[in-house]
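This document opens with one chain alone, in structure tokens, the form predicted alone.
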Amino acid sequence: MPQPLPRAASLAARFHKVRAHSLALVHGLSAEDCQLQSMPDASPLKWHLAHTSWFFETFLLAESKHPPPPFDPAFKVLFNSYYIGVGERHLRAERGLLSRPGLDRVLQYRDHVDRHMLALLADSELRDTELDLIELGLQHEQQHQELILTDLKHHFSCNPLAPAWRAESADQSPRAGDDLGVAFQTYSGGLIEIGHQGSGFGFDNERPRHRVWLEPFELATRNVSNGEFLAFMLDGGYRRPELWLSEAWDHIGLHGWQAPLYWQHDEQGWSVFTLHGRVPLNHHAPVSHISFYEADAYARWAAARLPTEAEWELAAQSEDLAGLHGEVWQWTNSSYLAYPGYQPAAGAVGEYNGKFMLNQMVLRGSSVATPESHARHSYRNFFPAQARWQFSGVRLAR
């Protein structure tokens, strides 16, 4: 029987495979597509391969025992995102206007990172503490993996030329089972555990485990479908204020919405935009880029209510419940809170997930945008409540 890597081994395996696919999501577009920034909450592709190279280089290779010269000092500031503990930043909202370095450039960064990091899990001597940076930073490329689909598509919606990123893709595949109609799943509740358990992988805000008490509860055995979602919109949905949250009610109307992100109506019928390409409006796939306040006011239409975060980890432990992972995060009643006992992470790393706890909304599960790997049980992405570019829906709680 092959006996398991170590563990420095594994990760430079998995390390490999990780940078591989971020380029390979990239590959095929143009430098110019991996430049565009369409709002300030999502930054250029060019960015995203830029700053998680910045991750390994500031808090690995600076940090080792024989650290390299940096590839190029000024990438301190430029790809340094929100961690205030290491220095300056450029502002957030300006990524796009960064034209230098050039794609081309920032690819020869990504090379120069890899070798040194290669060459530094090849040390037999290297401590937890950076292995478990380096499985940190792997984890935090894949979420980024699915930030470059999230962004590139908003990015494309927004020329009128409606570009595709590949031919084909799961951005709204079928699924069986809408036309039966939705079921709920019973669940008797009482004192659980929740959190992340076991020697794998999560994050700082994924744990302590700890104790929450729920009542019964029904949490429906699939997501909203677009046809459900239709169904509100042509019952009045975006013009009934008793269905929405008076904030709601107000952004909603500020903004226009009347519709989910990405949607069209024309005289062929509703149209949604995906990443490849403008498509008819498939009424069976899962409903998704909607918002916690169209959520929210969806699920008070159809007699129901979103499930907390709580009752969603419980109810995932099921095998009844279809597209918990790999079609849409599901938006849940909970904010974005410590858990009991939390503690960040020591040093710059801590400001990865503790100081966004506040005004966000947690949501469950994974999208089709997510590594596969990525996913799992206790994982808590959070995003604000008017937030919709992220392949967000709902699944409904009684």
Second form
There are 4 protein chains.
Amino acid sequence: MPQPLPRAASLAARFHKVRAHSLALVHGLSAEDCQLQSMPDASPLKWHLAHTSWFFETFLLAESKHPPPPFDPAFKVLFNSYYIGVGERHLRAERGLLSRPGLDRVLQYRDHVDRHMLALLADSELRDTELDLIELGLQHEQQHQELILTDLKHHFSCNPLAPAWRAESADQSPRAGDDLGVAFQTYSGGLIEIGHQGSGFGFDNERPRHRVWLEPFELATRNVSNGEFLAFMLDGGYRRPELWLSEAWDHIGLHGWQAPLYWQHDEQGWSVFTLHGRVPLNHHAPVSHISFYEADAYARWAAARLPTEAEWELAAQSEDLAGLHGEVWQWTNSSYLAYPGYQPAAGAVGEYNGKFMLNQMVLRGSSVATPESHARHSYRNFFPAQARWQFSGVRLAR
Amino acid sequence: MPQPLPRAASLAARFHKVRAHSLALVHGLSAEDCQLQSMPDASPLKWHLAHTSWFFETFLLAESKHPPPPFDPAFKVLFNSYYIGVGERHLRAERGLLSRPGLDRVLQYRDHVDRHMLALLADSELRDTELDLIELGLQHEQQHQELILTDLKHHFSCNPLAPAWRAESADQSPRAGDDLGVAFQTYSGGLIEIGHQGSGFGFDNERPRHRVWLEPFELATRNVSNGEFLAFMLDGGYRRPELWLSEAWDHIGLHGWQAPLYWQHDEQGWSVFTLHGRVPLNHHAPVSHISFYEADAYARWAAARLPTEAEWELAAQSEDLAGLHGEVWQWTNSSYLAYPGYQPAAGAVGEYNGKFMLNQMVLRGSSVATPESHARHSYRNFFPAQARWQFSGVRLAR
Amino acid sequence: MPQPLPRAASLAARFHKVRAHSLALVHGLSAEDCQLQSMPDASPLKWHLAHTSWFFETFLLAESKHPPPPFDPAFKVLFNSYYIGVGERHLRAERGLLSRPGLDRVLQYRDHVDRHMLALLADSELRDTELDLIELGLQHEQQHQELILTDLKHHFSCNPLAPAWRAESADQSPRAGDDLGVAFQTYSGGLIEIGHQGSGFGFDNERPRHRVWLEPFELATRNVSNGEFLAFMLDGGYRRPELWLSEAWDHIGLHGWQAPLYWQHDEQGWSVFTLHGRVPLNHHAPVSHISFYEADAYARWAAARLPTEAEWELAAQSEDLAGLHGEVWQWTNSSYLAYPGYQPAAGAVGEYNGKFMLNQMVLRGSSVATPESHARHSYRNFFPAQARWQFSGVRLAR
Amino acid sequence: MPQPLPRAASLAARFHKVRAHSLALVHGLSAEDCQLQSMPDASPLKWHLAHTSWFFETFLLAESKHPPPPFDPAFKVLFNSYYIGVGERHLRAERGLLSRPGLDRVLQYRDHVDRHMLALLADSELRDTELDLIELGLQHEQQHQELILTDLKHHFSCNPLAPAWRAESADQSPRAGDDLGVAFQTYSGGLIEIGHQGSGFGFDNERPRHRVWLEPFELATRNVSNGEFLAFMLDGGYRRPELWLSEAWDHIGLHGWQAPLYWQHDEQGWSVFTLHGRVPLNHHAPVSHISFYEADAYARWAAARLPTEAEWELAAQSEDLAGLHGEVWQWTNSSYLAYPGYQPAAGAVGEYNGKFMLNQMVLRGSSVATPESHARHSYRNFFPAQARWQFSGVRLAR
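Moving from the form predicted alone, what structure would you give for the form predicted in complex with another copy of the chain?
Entire complex below, previous chain first.
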């Protein structure tokens, strides 16, 4: 009897685990919770659950030797995100207007996809390109797992009742530092290499590994804390134009920004909205939910600057800094552009990364919401300069 | 043992019936369906269910001699619509962002309010002002019953799956006329009276009954049909500037309007989205979901005009026209303004009508979605000229 | 030798006088001043000078028996305002982007049109329809003479240097009243007649004269003064939602209105920008540059209301009130709609009035900027409720 | 008798020449032409003439030992562009609303500043920092000389009369190439140096000169021609999503872009609006007035890419390519960010460059509108990706 390939067997185990984790994230939420869409950038949780399944159905099941019938032909359009190569797609800003299919039906869809995918993974003749696509689909689902948390946080933050996802407090727990001040680690630079290497998974935008020349620099040994950011605010940070880029100054004026997203001030002092409800500000935790604008202004105020992504990656290679991963994504002063020699992946999945390489800034590291197995030193996250609903913070360079 | 007042007993029966009808309207819909908000003008059904209860809790229960504890203090803000006299209110456009309270909780709220209201109605010492407020609350709930249907229709129309509220076809059934052409009834006008009279319920904006001088006029004996409106379209109606008011012409150009709302054309011809799904266009049914702009342009094309609200009401008094009620609201060429001697009701409920008396046009009659006991000849419905999501049509005058 | 008709001779004299007055208004202004366009609603003075000439060239000269060659074929599109029947038109909001033709060239255009029009008026065979159109053209030019002043005032108000049109002070001179309080005149109403009558000129929208039933009412014997409006402001007028229509309250919040247009407060107190520069507020002058919103809110604060246009016209017929003309246009609570039996004029000039009959409120009387021979009791001016750049004020009714 | 410093004498000669050139550019234009502002990004020519004078008055004359009285105190605010360190400024989008000061007055202002500046330059004790600021002021004025032409072109393009700045044709004359196809020059890369060096003038953003590692690459020996770009269009370039970045695709759809700015198609074929009026498309001239979006899409269509700014500068150092300067600015795929070790200039002039380092792409070279002495290989021009009103084109790399 033919055996599944060893790589397929390992992928099947990972498939089971990753898919189960998505469901675990929405456990305890109502169908109504999973339908919320509070802004065009943030999708309903139900949509995330369906779209990640759509990925496997579209790129794997429908292309396999014995494709199962589509679970529902309408889903092809409804749960496409932006893959033009796959055909039409439902308008992003209107994802919250779909009460049908209901959450129950989406969970059936997941179940259907899971069963057929596990059957496919048991196939002894899977090609490497298919295995690669499955791996990509799992990485893709992990990205959406982080979005499930950041989007839910934004959705719930619009409700004056301040609902909680989980009772226990977690996302305030990481410690950026105590009160002893921040230290800087020195790097001599030179002709270094960055980018993904080896046979493990990496997105196309992390490749090719290539040489970069770096001048000597220093990097802070930890991320900036809430207490430090508060000092910037108390020093008039949001009211001093000389600290801000021109576009940033216009933006904070237009939107009335005076603190990071989710911060609120009342007679009890500063509090922050979290996935566990509203809690008092923890001065020692890393500052989070700030835009590139704010990260950059803070750095200028602190007589420092943001690192480039090459500086960050070089430092990460030696792993002697705290909080590189698992606290907050760290804004860099690098625009999200192609590496020299960059080639998008073939086919529709080639739309995954390359077509967003404009007017976005790179964030490095990973956050408290990133699935553990999803963090890499060469990982290039990217968002527009004004985005704040991710767990995004700042580490200083100079 | 003291007995409830006869008027109170009668109101209690009506209370029971009206409140039950709201629930009947949402029967079979999911919690997700009831949370949809497809545009700022249309509210989630869950919100309608809660807001109509809030009205009774706020204006009756909270003001009664032995007020019950508030069901949930947060509801005071969440379910206020626009009564500034009552305090803060949740932003209208963000009603769809409330997954909490869930539908279950809102149904408990209704139940709580119902029990306390029925207890109140059993009270032998209710004052007339309280009975008047209860009557107002029921009329208010009936208005929201119509909105439940028109809002749901709009919500569902945004879903490419075209969900149906009920399987059976209903809202296409009324017949505006056959193919025999429309007849006109002549009225001699003169010094007539319009406005609400008698002791039955009427909103403050229907009062006082007053004299109006009318020149002789003619009114069509039925509403304009889909087939007639289609003839206007086929004659280039939407492309001929001379048929449109200046503001209307700009609006249809900007929004690309080429047909009434919910009409769609494909290789099978014209179809319309209804509460029962998408169905072929019924040429004999009254045209519906048109704006004042379109009603006015159609009338100009037909060498006629829209009636004034006084003309309509005079004709309705003699009741010799078909389709005055129960088909479509009929746009008039009257702006929604105060009658001579108008007095808003006292207190916060005085905000109900008067503060909207600007830049709205009056519609008369009632529609297929209007609760039966809610239609009156003196009723003044009003919407901005561009509104199309109500069951709004047109009857010609000249 | 054939003689011009007596009516033609009289029109020729008026033509000369009216056309000269337009030039007198721009005397002393630079070509740069005449090109300003500070908002889409306000046109460059150069455009007014050209458009009023375009009217005569298009509707009279080009249609005459021996039409002169067009002065410049491009002007047909450039200086059309909104007459769709005449063909294409230059975008209203971009009138300020035309440096060519320069003011010099526009003055040559006027001269060309004047010479040919006077030749036409010397023709012994002019038909009545032509004479009517010439009269319409002169009335049209007088309307633009008022706009020349109100638009210039707005243009100049955007310049921090606060330029003056004329050195002497004029538009603050009219006196609405002293400090003795306002009196009300009583009218018994009944079945009255309003609308234009007789053989003199009137726009189509003033016709036909028709009967209206009025209940008894009172009208203030003078317009509201700056001092009285200031009392409303000091009593929190702009901060009290109960005084405002719903749309008005939203509008003043969105735009931050806290005083009439052109008012400014500094350490010297209140001042107003005028066509003669910035001057201290004259408490006795009629309040001007207020919107319908503000007129309506003021009236509610003063326990009064705005008159209807029929009430105003009835009172004007007896001429026992001060300031009906020559001070400020007076907002009424009447929407700008067709009179019963209204017929638009034939041809493209029929677009003059009728197509704007929606979402506009009627103002009655005339202002300090209205050419003297242009004021009539039956005159129906109209603007959207938010418009403030006209000399618009308020007279109370109750 | 003390002599001016040799550097001062040389600067005085340059001052005279540069200032005269600005006047030469507006020679023949009317005061009305010089007041036009067709979009917020483009300023009135009068404003450019005044602002460049304001620079010298503010940073040199007002700071000198014996400052002359200000020509007009109001100019301090009116003609400040964005220097927050200098105080308030007039709103950029409203520069076109200033008819006063008139062009005559602005020319007097220039004369005043010129006389005092030449007196200052005759001073024997000028410090180096002052001489540096004068040099910066002249470079600044040269930048505005280019904007005078690009802004005027945009202003005039909004006039249906298509006015011409100069009769003779000039900006179509440069030849990008014939029909023989484009050749590529190979560079081996390695550890190179870019950035400004030597004692000549350079902006702070060109410094410091620093090392960059480059992989081998090829650069086209000339710029892309109109004919080549037309081939892209005829191959469906603007309708094929796979050729465009995601943001670009959304933008061209929203704005309906189907050709470069100023291109127009009618029965005679393609024509382009130029500073000399509308002329037939010259297939051999370099394509101009394209956005980064279009440059990038063209490159992808041509199976090539845009160069980085380091690649461009390395190639320019060997000067073996045609059209590096004097044809069109060439979009690169480099974001406008600080060089390693970048230090903004001290004082308010430090706002000149650094605060715009976000969401802008670098263009290299110079255009037909660039003053001749203003072009440098290390020059970093920058605009947002959608900007098209500059003379911007594309050179391919791979």
